[in-house]
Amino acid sequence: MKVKDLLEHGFEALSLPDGDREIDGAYIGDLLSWVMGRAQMDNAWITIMTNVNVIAVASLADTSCVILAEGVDMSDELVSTAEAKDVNILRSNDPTYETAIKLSGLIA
């Protein structure tokens, strides 16, 4: 499944510079150093964190996208930074657990 395909399933794009990026698994976590060492390339990363370090970790871990769960929002400045760094940022209004279940059903 491609990142842009998630838009048809209730996910909202905040930054989508590379919507054709494939999703091959998922990682859930909010401790940035933990995510940096454990998220795999092409994972969708589900988090509630919304600072500039999320963009840096997503880039370093080479995740396909960051999904902000719980309806969390990201500032326009950070969205612009994500666009400039080619980091896809999506949002889900569902709780983290339900976001993960929905994603799992789509990429399984």
Given for the second form:
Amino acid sequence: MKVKDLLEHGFEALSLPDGDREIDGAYIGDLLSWVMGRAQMDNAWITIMTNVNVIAVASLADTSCVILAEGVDMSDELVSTAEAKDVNILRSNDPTYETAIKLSGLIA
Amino acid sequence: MSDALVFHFDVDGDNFTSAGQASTQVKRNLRQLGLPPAIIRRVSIAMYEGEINMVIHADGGTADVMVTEEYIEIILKDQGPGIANVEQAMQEGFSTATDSIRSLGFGAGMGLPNMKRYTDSMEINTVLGVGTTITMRVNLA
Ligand SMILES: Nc1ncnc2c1ncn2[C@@H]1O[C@H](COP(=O)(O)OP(=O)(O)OP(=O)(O)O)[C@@H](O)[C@H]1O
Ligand SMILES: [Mg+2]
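Please move on to the form predicted in complex with its partner chain, as the form predicted on its own is already shown.
Below is the entire complex, every chain and molecule, led by the chain shown above.
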């Protein structure tokens, strides 16, 4: 499944510079070094963290997209940074667990 | 490519919300060189962890990256407080990060272990009150 295909399933795009990227698995976490140590390339990364370091980690760890769960907000400035760094950011209004279950059904 | 390529960066110690610039630039350079994504990813993560550590724990430093046909070498050098007990610092979960740093998502005590995990060799030279130099290599051949 491509990142942009999630938009048809209740996920909202905040930044989508590379929507054709394929999602391969997922990782959930808010501690950045755990994400860098455990997430795999092309994973969708589900988190509730929304600071600028999230964008750097998503870029350097080469995840296919960041999915902000719980409907958390990201500032316009950070969304612009994500676009400039080629980082896809989506948002789900569901809690983290429900977001993961939904994603799991879609990418399985 | 017979000569080694070298990149030098000064890592600012004041502003760790913008930290990661050196690693981001290195990622871009390695992409332009056409290196495999898996290699770029390992170098990027190892360097970012080290760069963030210099900002958070050592008030900044310098980063030098050398790309040869056989390997990519990253040398991170700071004049920070040094690491009192390297063996302890290398353990997953050990961290002296403050609460404000933890609130940004750092401070899990996983940075140094990640640097080791993603590189083929890693050497830490540290002297209390003088600084820390970390040399990492990722093999290409
Ligand atoms: N360049 C450095 N100078 C001084 N102390 C350091 C340096 N790098 C690491 N340390 C010490 O080693 C500890 C462990 O580092 P490590 O990167 O593993 O974890 P962390 O930075 O605390 O958290 P995380 O990397 O998970 O965000 C740090 O908390 C700090 O006490
Ligand atoms: Mg660290």
